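Just one chain follows, in the form predicted on its own, and it is written as structure tokens.
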Amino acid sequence: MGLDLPNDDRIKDPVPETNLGCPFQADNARVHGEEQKVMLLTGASRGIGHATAKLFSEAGWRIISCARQPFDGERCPWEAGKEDHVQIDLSNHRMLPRAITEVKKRLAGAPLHALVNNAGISPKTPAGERMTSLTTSTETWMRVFHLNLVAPILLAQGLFDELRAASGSIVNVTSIAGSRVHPFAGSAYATSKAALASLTREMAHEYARHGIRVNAIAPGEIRTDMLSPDTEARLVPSIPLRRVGTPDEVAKVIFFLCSDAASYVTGAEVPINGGQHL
């Protein structure tokens, strides 16, 4: 599946001093009756996904989402949300062309102002260690990278005339674990987030010229279902704040990404850790 992007190297206007307040209150469309903006966030079932829907629903955004999961109406009450849920496994490749056609159906033409690849995996060993690149079977390898990687690419592919008639963001969740050998995240897991910081930076170069913005964030250790209060302890000595994150505080730097506050940032991978990498 694949998309010859239209050869047009014209220079976008830059933003029009009229849109330079105060950004994260425009965001909200509802306060100012603009047009309402829409966003696709894959992974949003649970952690950092389910915190950054909730902050961009209470900023006024439509929300459609993509999860394995059916949609919660109790945990995820904003507006639309089971309407505008595709459940969907994503690490299937062959199930991409139909959840891009979901969210197409969904926008009904309507442009796209952010799309976040937040959907990952991290299998682990029946101990729950982690997979190293001489004990990972093949088939896990390929599940990995189709979800870690290849949705990313297909999605934004499916929906760049939606991106870009909306001048949107993308957003890439990358990891920690990409830039340094993590003591639970596998190879696999660990080599897809780097390559996705690698496709961040060559889409960042693609996608300019039509004026869409692609960002990475590489979260660190976050207080999610994921991380017990085992690893937890053994962990926070290694981060200078002494503590680790919360999805909350992840998904403030996402709003500030898809927002006009970041107007001028492009190709950028974002570290939120607590100064781990340091």
Ligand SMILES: NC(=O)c1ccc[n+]([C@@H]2O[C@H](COP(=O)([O-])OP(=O)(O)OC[C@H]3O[C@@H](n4cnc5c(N)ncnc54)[C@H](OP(=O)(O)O)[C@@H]3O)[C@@H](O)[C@H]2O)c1
Second form
Amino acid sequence: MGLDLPNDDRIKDPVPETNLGCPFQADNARVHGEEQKVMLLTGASRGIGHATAKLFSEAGWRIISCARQPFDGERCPWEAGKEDHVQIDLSNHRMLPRAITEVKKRLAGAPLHALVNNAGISPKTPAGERMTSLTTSTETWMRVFHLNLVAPILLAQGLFDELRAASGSIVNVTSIAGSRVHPFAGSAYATSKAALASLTREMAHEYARHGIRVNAIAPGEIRTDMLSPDTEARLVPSIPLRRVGTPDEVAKVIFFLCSDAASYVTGAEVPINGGQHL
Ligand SMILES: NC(=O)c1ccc[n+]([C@@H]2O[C@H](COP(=O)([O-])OP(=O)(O)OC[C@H]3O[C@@H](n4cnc5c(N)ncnc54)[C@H](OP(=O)(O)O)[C@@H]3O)[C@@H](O)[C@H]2O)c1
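Form predicted on its own done; form predicted in complex with the named molecule now:
Below: every chain and molecule of the assembly, starting with the one above.
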């Protein structure tokens, strides 16, 4: 006795055929003349955020960015970058309602396809050493947790309608330090990233019924301003790929998670670390 499958078009491949090739091309709205996709990216001015903004803008996305510094048109060549930049300190939770209002103003009712919570801080001692739970001030704990954990919660809450309208995708940037003691990352940073990884799981569960996917990426040692000067000497020998990563290698994974190529991926935390966690 065989299976009685309906011989009609009710059973379909959930992924449209156009998305089976290179996700970068499939998502290039400009190339396909489709609606332009929009992302909100925190911390787009430097490092991983900067590489992410460049990659998405090359693929035709519109980038709305948030950071403390004003927009630098020379370093950030993406279109309408100045108008779409919200200058704000996300570690001050009282500023979050203003950030959300500013983003909504720029969206003007348009859907939001991606929210990438990338801005983060990893404070060190004046000598550049890791800050321990014995020595970190209450003020530093609060600043780190507000930026690294609370801002992603409030941004997603505040922009929920816009994300739902796009069946959008959230990517939280965690860290290898969230799952193991790290020689340079301090306790406040590590625990904020561990909490962000747990939050990703909780949000993925809660947002799934609304068609919103929530994932995280956990970078290892990536060459940005955040990297401690001794990283190459002390850590590279124990990284299986024997090098630190580059911001664009992280950006490509964020892009994958925000693309239709990842349409069945939610609640994942993708390590990007050259095998450092193995
Ligand atoms: N680099 C690594 O090896 C590594 C490893 C694991 C995880 N990560 C994570 O990856 C993310 C990006 O790191 P990165 O290395 O690219 O850092 P980065 O080069 O130091 O850049 C940080 C970005 O966040 C913005 N930012 C910092 N504080 C902010 C605040 N209070 N409000 C708004 N924006 C703020 C900065 O812009 P302004 O200064 O203009 O505010 C900047 O654009 C972080 O979440 C970090 O924890 C990095």
